[in-house]
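Starting off, we have a lone chain in the form predicted alone, written out as structure tokens.
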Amino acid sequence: MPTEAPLHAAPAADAVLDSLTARRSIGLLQSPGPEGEALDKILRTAVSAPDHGKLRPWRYVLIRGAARMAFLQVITEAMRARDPEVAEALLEKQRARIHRTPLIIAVGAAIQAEHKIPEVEQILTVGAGAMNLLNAFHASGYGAVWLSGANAYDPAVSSALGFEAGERLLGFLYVGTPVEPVSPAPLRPDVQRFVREWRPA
């Protein structure tokens, strides 16, 4: 019996798959970034991620325009509070990145701690939404990188960005136009190293 094509297969499936495998993190960004309806369309991809229990845990805070300078102040104060002797080079690295990048998205998760849906599944939903965004930015011709680290897990930063009790800041998506021509995606590991077929005993 001939194998039937899946009913949901699209004619451009190969192009979509090629885009997914070509995506890479790009940290050196500049204006312009996505705006208006183009940005709204990209943001809608986030809420198509799997969401067990329909808890809608996604929380995104857009930081752009003049708000970036206030965000820089928040980050600088948080870094100095954690380490009063923080190296000026580390502060300058943050300044340069924030000044240069037109759009920063703080990614958060609204966790329902006592819910029957395990916390890890709620966080996975937010991670899946963030990955949809990264793929959508790439497919739309923009560069992006997901950064975490101490600033993402600092309660002072989370509070300054308006995350409430039960909401957890998980990282930042930096989005814009690549400063330099985008080189091909790095050589990926052989997927078969991570795949095995289960056979019952």
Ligand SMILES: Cc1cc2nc3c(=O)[nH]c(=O)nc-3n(C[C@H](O)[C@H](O)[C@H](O)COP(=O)(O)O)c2cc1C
The other form holds:
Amino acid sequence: MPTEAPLHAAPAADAVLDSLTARRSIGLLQSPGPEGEALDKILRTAVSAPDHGKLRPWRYVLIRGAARMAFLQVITEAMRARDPEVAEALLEKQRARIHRTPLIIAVGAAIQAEHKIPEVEQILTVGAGAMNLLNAFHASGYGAVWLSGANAYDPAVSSALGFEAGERLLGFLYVGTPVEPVSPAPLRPDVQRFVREWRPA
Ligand SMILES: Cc1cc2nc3c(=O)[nH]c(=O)nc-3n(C[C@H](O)[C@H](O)[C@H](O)COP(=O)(O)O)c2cc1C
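Since the one above is the form predicted alone, can you give the form predicted in complex with this ligand too?
What follows is the entire complex, opening with the chain shown before.
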């Protein structure tokens, strides 16, 4: 009798699971970031997320090289427009982050309103894609952090990045090489606090 072939090969489950649990956000980044085929390979994980109805709602805008300085300009103007008296320290924080980070990915969702697939599911698909990216960057030895803040929800920023009507900017992934040695992931909560067995009455 031939033995049934496994549905998929899972040769390195321990390594994959260890990588997933060791991931942590890294905010202090520098060059180099992933490029070329290495970046393409990572980006492909973003469209492996589950996608109800195959709506393909992911929108990823890569901001790198000289474009980062134009992005900084957009962010600075948006912050000044929202608050003409914005503290110089806040602007400097953005400036420093954008200057030192080699790759920024604006993550957006193209939402099909009034679709039988609820909007929340479309956004979850984009979130799942972004999570795949964070894990892929980590597994590839890069550091990354997912940030939103007021700039992510500012229509001026969204439109400057080319998001159109029906597309929602959801946040930014900052990606690069960790400046400091990466310490172990922060203590995570005991998973059992979030898990329970359903016992039918
Ligand atoms: C959608 C989303 C937006 C976030 N925006 C911010 C943010 O603007 N500022 C921030 O400090 N952390 C933000 N975070 C949290 C960080 O990405 C990160 O998860 C947190 O610092 C904890 O680090 P850890 O991923 O190592 O647990 C955001 C997370 C998500 C999922």
